[in-house]
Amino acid sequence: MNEQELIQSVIGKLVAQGVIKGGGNTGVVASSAPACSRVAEGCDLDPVTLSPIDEVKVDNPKNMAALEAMRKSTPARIFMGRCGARQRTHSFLHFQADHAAAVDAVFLDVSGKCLEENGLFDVQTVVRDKDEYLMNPERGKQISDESQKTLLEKCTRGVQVQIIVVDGLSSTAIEANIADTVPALVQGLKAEGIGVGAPFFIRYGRVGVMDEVGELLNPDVVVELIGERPGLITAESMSAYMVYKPHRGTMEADRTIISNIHKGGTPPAEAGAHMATVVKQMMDFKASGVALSKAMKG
């Protein structure tokens, strides 16, 4: 089957099984899985209490409805509204909720409670906190010795897929998006009749550790799905990184890259199905990155 049917039967199927909703264009909308999502302690500013802000908040426009249309192609902060030379109270309210929201993505730490509801056991890099792992960026690369065992015990080396979730630069991404986009992952590759190793979480990770996952365990290919860096517009997005048989020293162009998902990207959901299509390819050509779309036109 080609790529949109192979997305639209695994979106099928889980919407059958109860694992997603349907609905929408893309139709997927949120999980119908455990909510993951948390509050931050102390915040006294809801933001939904707040008017929308996707309101047009101009003045005595001249032409409200051409600029209601541009208010509506794109997520940045325009037509605002201003009070003298100042940001309007409710500009500044939003500024702070969502600062909040991308700090908080940053900082906290992918609970327990979610990695368990998505059936995730957990290892670690090297890293000790936060602290270390903001600063370091290169010890988020290197799996600790203890996690080395565990998952040499609990994973199967030689697999075809091992995909990996790692929390990255934003908790709030990964806790938003795995319970759509691994399960239509896993699906959608059974459905291309390849081989899935466990699943599993690595904490304060990079990039990079997918590396050393690929050295330990050897599989075909590793997956990763990794939170982007939150910004002001949402701090949710996350990336899936993937890479045929990745080593220490693997190159940056050897990456294939998917960004954007999240609900006001590409759905998860669609995302995870997507991922399934482009690892087949790279099992069939042999190669990832710029190797891999360089095979594809030759």
Second form
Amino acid sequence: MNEQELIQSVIGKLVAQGVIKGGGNTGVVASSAPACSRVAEGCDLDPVTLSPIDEVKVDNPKNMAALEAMRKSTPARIFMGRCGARQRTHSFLHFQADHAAAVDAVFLDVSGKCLEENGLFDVQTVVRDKDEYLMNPERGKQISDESQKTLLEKCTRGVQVQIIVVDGLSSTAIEANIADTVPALVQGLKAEGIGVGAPFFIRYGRVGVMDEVGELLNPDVVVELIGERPGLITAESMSAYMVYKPHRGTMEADRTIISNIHKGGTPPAEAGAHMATVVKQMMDFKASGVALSKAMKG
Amino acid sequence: MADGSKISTHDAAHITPPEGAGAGEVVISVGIDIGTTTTQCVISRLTVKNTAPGTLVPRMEITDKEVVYRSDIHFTPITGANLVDTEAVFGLINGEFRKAGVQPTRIDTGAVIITGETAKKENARSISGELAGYAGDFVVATAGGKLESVIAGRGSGAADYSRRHFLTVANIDIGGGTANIGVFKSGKAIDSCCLNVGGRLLRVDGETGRVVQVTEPMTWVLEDLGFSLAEGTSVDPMTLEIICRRMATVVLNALKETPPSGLEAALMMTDPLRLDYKVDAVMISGGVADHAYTTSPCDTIGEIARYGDIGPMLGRQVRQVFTGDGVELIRPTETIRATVIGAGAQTVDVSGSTIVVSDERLPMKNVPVVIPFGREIPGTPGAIAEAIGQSLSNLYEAGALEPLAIGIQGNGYLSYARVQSLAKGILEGVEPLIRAGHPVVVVMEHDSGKVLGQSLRVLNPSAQVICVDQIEVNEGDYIDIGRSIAGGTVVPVVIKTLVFETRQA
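For comparison with the form predicted on its own, would you give the structure of this protein in the form predicted in complex with the partner chain?
The complete assembly is shown below, putting the previous chain first.
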């Protein structure tokens, strides 16, 4: 009650001083009040829908076509408009939504349903939960004893190519892309006459876990599909790390990488097809990473 | 040699840029323009390079276009019967190649284009055919007002200007026999037309001031003005000024009124412009353009008819009529050479960098493009096959099959499952073509050429597959696909678009 009085008295003062107009602004206050109270009552309204983030929100542009063409050229948040010196509610809500998606991508697990649909069995690193995973990156590179046993039971040692799927920092990326990337990669490798072992999933894994897989199963090439650290543009971006004969001493320079695999980047199925070509090169030159580039230059 | 090319294949397909990343691959492209008045050729170097950062899938693009040789501008040799003198044209081109120090065998790609009035003449087709065989492996032979307008607008710099300034720019290329209008919106050709207006429709002897030749379209202009002008009679500058002003007005009206009427309609050689857009600026190119942008004297008969025609006066009148109407005239980067430079340097593009091609079947020339379905790909292989079968039977009689390219439009997301279904449908639909020994040619806009190509090969290992991506095509286009370059990662592509995407039904 005091609050209402205070608001009214402030508005009254402002109107008296001519800072704001009486009629219009009190109207805004009045009309926004019911909206607040409805939310407070918790009635189930439809969720808020926002216009797309790539819509140009600049007021009175001199050349709208130019702004639209520039906006299309980048996923970055440009031409979002502004309200005084601040961002608009539209930008702010999009920012929050994308930030939430990024947080979810890190903290959620890849679902059992996804693994089942893609015919992947799962193993785990020595990490026990997400907190430990985030706090202690080194542990995400070691496969647990139990999982090592599982792998030795279920996998064939010494295959030409071992595909592994790792959650990394985005479970969302794995769920969004592997159904397209893995079969395209397998098809491409088979077309090249390259043998492929049964793909599997590693929970709580970091990039370096592929080195342990190399030690354990001794394939010629390990292809690791791993969720990238999510950003505000997409939480669905996946990378492929590929190493010829990975082992505990593998250097970062030995890893060949294709990044930015998602619907808005390199299309996942096309990336799989392209990776088959790269793997073929690794097998031919018996090298990967910087060494592969050097070998190919002769 | 074989080993060398194999290594470069590996290298270029790898994620890091090809060796000596700064260098890129150089493609020699030639353009030859045989017009109503002049014949010229240019030789350009196109540099193809991987522009993607190291951790991304390679993206090969033409990064540099440099014109390395511009020929002299020759009068087109015409024999008595108004036919192009094939032998003399060959002589000219031969001489220019010698001067440029370029072996015809070194030429990778390019275009011969027969333009203006010359395109009407009977032997134009055979010339282009013979030249195509002569100059390199992959030279296009083509003509026609609509395409010419687009090529001229690219060569003059109008397309680039519209792209850089996000404007709609009309390029008007005025030559001896025709005026080609190409309209570009933010770099993209959206409309074009061709008018029978040119500087050599009336030929005048500069020394005697007598009329040498009155062409048929000129008789219409004279009729419209109520003039009579017989060959052999003398003509004064004032009359020529009035004639040229009328022709310039015809050109201006083509940008203002549709459909045209009267003289405007009579001189319109193609469909008129749609004009469902606003033209922000105009650029004039072609031989007449030099006189539209300069103020060289053009008052006496000797000055007007310095080339034996009325081109200089037409140029001056175009400037006066357009600026008088408040139109902004932009200076082109090329004037008389716009078309030939457009033909030599601007027609060739490269495909996406993750593709599947059976090189032994390339190059392929003049392959008709069909669009069996719209931007929505049908849900089942059966429906896809049926749509393709329909396109096939629309184009060819049974038993008389020629190669065709299946164009797939749209840039939406294609899952692996959709790609598989698409591959099955395509193979089923083009089965008669495969049986006739033709390759499966797919040209798609989606960046999914490699996975689709691999799927086609896996499903039918005996079929030859040419599957290129990131190319926009439309129904009725013709496409030329060259042998792969840059170590097998991309193919040069020329799309001869005769209709425009935004054309209304």
